[in-house]
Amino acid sequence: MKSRTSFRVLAVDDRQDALDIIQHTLGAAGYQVTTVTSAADAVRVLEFVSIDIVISETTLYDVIGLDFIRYVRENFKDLAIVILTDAPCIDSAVLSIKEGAEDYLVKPPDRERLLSIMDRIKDKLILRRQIQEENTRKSYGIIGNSPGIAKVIENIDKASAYNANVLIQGESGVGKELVARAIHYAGERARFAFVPVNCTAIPETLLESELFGYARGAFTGAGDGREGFFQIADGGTLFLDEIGDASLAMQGKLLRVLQNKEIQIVGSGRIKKIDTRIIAATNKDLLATCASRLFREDLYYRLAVIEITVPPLRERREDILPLANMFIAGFVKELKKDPPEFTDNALETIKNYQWPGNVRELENCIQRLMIITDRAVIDVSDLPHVMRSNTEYRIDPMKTLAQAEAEHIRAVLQATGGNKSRASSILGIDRKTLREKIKKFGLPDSPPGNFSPPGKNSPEHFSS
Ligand SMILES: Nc1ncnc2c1ncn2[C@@H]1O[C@H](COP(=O)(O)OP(=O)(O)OP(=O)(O)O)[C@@H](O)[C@H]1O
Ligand SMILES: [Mg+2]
C-alpha cells in the first residue's frame, strides 16, 4: 500500500468531537488532516491547500451542507467527499452520495470504518492520478487552463510533430523557453540534445568560432579545437534565446547556415552538413523590428515557419491561481514547510495585478512570500509593494509625461526585484538607455527590497 503521509484530508464539522475522533484516527495512520468548524473556513482552505479528501456535515450552520459539498464538487474535481452524518439523516447521505460524494460516516465515527474508507479512496485517488499524470505529459507540464494557453499547447503538437523551425513571441517571463523545450522532447530530436543559446551574449570576435566550432591550431591557445553550438545540437534542437537583439552579424552568419544546411569549422576548409532544428524566442516585435531594418527579413521568415505567441499572464488571468499552487507545492517540497495560508483580499490582489513580469514575476514573489516572509497567513500587507499600490499605480491626467515614465520605470524594477536587463526587456528600451534614465529620474539603483519609498526622490523633484 502506498504511503498516507502524502494525503491531505480536510474534515468541516461544526461540533468538535466528531472532529477530534477524525484528527485522532487519521492522524496516527499518517494522514494530514486539517480540520474547520464552518464551511467558510473550509472553502478558504480548499482554495490554497491542496486537499485531497474532503469529510463534511451534510448541515453546517453557514452553508446548507449539500450546498458546500455540491460547490466542492464543482470547484476541486478531482477531490474525494465522504460525509458526515447523524444517524437520523442517513437519507440525506444516501442523496450525498448521488451527488457525487465517495461514502458516509455516521456520527461518532467508527474509527474502523473511517479508516478503511479512507484506505479505499487514498487508493482509488492514486489510480486516478497515475491516469491524469500522462494526460499532463501530454500538455508538458504547462499549467494552464486559459484558452491561450491550450491555443499554446495545440501548437506545441504540431511543431514537436514536424522539423520546421518555430519562433515563440511573447513578452519576457511568459515560459518561452518552457515551450521551446516542450517541442523539443515531444518530438524525435529528444533524443539528442537541446542547446539554448543567448543571441546576446555571444562577443562579436567569438561569434563564428561559438557558432561553429575551431579547429585544432585555428589560433593561438586553440588547443585540440572545440565543437560548435550547431554541431552539439546537430541531430537536436538549438534554441536562440533573443534572437530580436542578435546582431546583424549574427544574422548573416545564422541565414547562411539556414539555408545551406552546412557550416564551416573555423581554421579548417572543412564543410559540414548538420541537422540541427532551430527553435528562436523573442520578447519584441520582430516584424517591426524588420522594419527599422534591425533585424533582417529574410531571416525572419526563415525562422517563423512555425509562430508560436505565448499570451501575457493578464490575459489569461485564470491561471494565476493554478500557477501559484503549483509554485507553493512545489516551495512547500523544497523547504519542507506548509503551506501558507492567503486571505481573500490577498488572493484577490494576486488575481488583479497586471504581473509586468509575468510568470517569472509570479514564482520569484511566491518565493519571496515564503522564504522571507515565512509567515503561515499570507495578507495583502505582506505583499510587495508595488502590487497593493495597484490601484493607485493609474495614469494621471494631471502628470507631466517625464512623470509618469519615472514611476512606470519604478514600478518595472520594483516588479523585477531589481534586475535591470529583464526591467530594460519589459520596458523595451536596452540596459544602458535604462541605467540613463534611473540617473535621470533619481531612481533608486540598488539591490532588491532596498526600494525607498517615493519621497525625496521622487520623480516630482525632478525636471527633464
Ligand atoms: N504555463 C506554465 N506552467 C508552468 N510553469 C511555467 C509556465 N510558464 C512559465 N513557467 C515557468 O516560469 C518561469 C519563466 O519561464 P521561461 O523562462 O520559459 O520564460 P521566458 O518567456 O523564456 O522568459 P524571458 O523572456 O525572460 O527569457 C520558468 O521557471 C518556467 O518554468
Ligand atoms: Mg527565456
Ligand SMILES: Nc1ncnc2c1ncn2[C@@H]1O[C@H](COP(=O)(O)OP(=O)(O)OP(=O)(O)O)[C@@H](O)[C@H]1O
Given for the second form:
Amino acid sequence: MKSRTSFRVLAVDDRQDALDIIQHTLGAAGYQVTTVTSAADAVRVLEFVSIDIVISETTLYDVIGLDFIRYVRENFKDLAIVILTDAPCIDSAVLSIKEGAEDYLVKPPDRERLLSIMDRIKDKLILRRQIQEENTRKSYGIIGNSPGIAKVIENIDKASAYNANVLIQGESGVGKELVARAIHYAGERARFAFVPVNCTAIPETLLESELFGYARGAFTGAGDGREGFFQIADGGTLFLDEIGDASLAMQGKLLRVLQNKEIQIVGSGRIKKIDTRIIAATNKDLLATCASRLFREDLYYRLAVIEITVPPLRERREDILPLANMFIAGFVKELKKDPPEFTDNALETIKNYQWPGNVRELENCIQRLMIITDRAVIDVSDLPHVMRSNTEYRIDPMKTLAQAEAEHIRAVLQATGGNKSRASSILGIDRKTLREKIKKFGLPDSPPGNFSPPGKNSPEHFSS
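Moving from the form predicted together with the ligand to the form predicted alone:
So it's only the chain below, everything else dropped.
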C-alpha cells in the first residue's frame, strides 16, 4: 500500500504564491510535490513522471478554460484531479468536477482543507488500485476471495502447468467442471478439445462404445461406426464427471487405457494410441469407496496424481454475496429487468443459509427471485420457504455435519410436500442423489411434521 511519501503530486498554477503554499503544506506532510506554471510544462511532466494527483488552476494563461482538465482526464485515467479557483469562479470549479475532477480549492488554499482533500483522495486511489489488482488477478472466472477458493486457484495454476491426471473432489454444485475447464484452457492443451462426459448420464451398456468408439457393424444399429470420446479428446482433455459411479468393469477398462495410453475400438481388434489428459471429478470420498471395494485403488492413484478439493459454499460464506451479484448481473441482461435491491435481513438470511446445493442452488435461487419478484426491493418474505424456515429452526452447533444435512433435506421435503423433483431442484442435486440421501439418512418419502435427527448409529462420514 502506498504511503504519503510515495504519492506524487503535480501542482499547476501561474501564480507562485499558491504553488508555494501547496509545496510547503504537502511536502511537510510527506507527499512528493512537483510545481509548474503552465499547462505545457504540466503535460511534459505527466509524460515522463508517474503522477498520482494533479492540482490545477482552471484559468491557466496558455490554455482555454477547462481544456487542460479534459486533456488530463482523457489521457491519464489513473490519476485524480483537484481544481484551484478564485472565489468568484466557483461555477467553473463545479463544472470541472462534472468533467471528472475530485474536488476544488479556493485560493489561497486553506492548509487543513488541502490536507483533508489529499488524504481522502489518497485513500480512494489506494482502494481503486486494490480493486484493479483484484480484477486482473488470475481467477479463471472463479468468483471468490475466500482462503478455500484461493487454494483452488493456486492448484489450478500448478495443474495447468503439467499434463498429469487430476482428480477434483467436492459436493454437488460447487463448480467442479468449471475448475476442470480452467485447468484445460490455461494449459498447453487448450488448442485441442475439452470433452465433458457424465458417467451417470450414459447407460452402462453404451458407456464403453461411447468412450472408445465402435466399428461398423459392431452391434445392431452401429451403422458406419463412430469415434469415441477418447478419440475426440485426443491431444486435449477428457473430463470424466461422477467417476465414483463408474462400474468396476468400466474402471478396469479405464485403468488399462491410463496404463497403456491406447484404446481398443468396440467391435474391432484395432488398437489406437491416444494422447488424452484425464481430469476426473466426484462428489464421493473415493478413498472411503476404495476401502469398501466399490472403487479400484489402483485406478484412484492413477487419477489422483494431482488432487483438488473444491470447498462447499457454507465453508466460504464471504463468497456468497459476490457470487449472488454475479448471477444478478447475468439475469439482469437475460431477463431485461432492473437489478433488485435486497434488505439487510434478506442478505443476512442468504449469507447464513447452509446452501446444500452450493453454487448451483444459489444460481437457481437468484434466477427464481428475478423472475417471480416484481418489487424493486427483495425482503426475507420473498426468499424460498426453505430459506425462511432455515432461519426459524436453528441448527444445533453440536450436531454433526451429517445430522445437519439430514435435517435440512427433511425440511426441504416438508416444504415441497415430498415432491422429489422440486426438492432436488431446490437442493441443487439430481433426483438420483436425493434418493440416495433419503435412503442413507433413513428419511421417509413423505415426511411427517416433526423431525428426529439421525441417531448415533447414523453415518457420520458422508459425501453428496
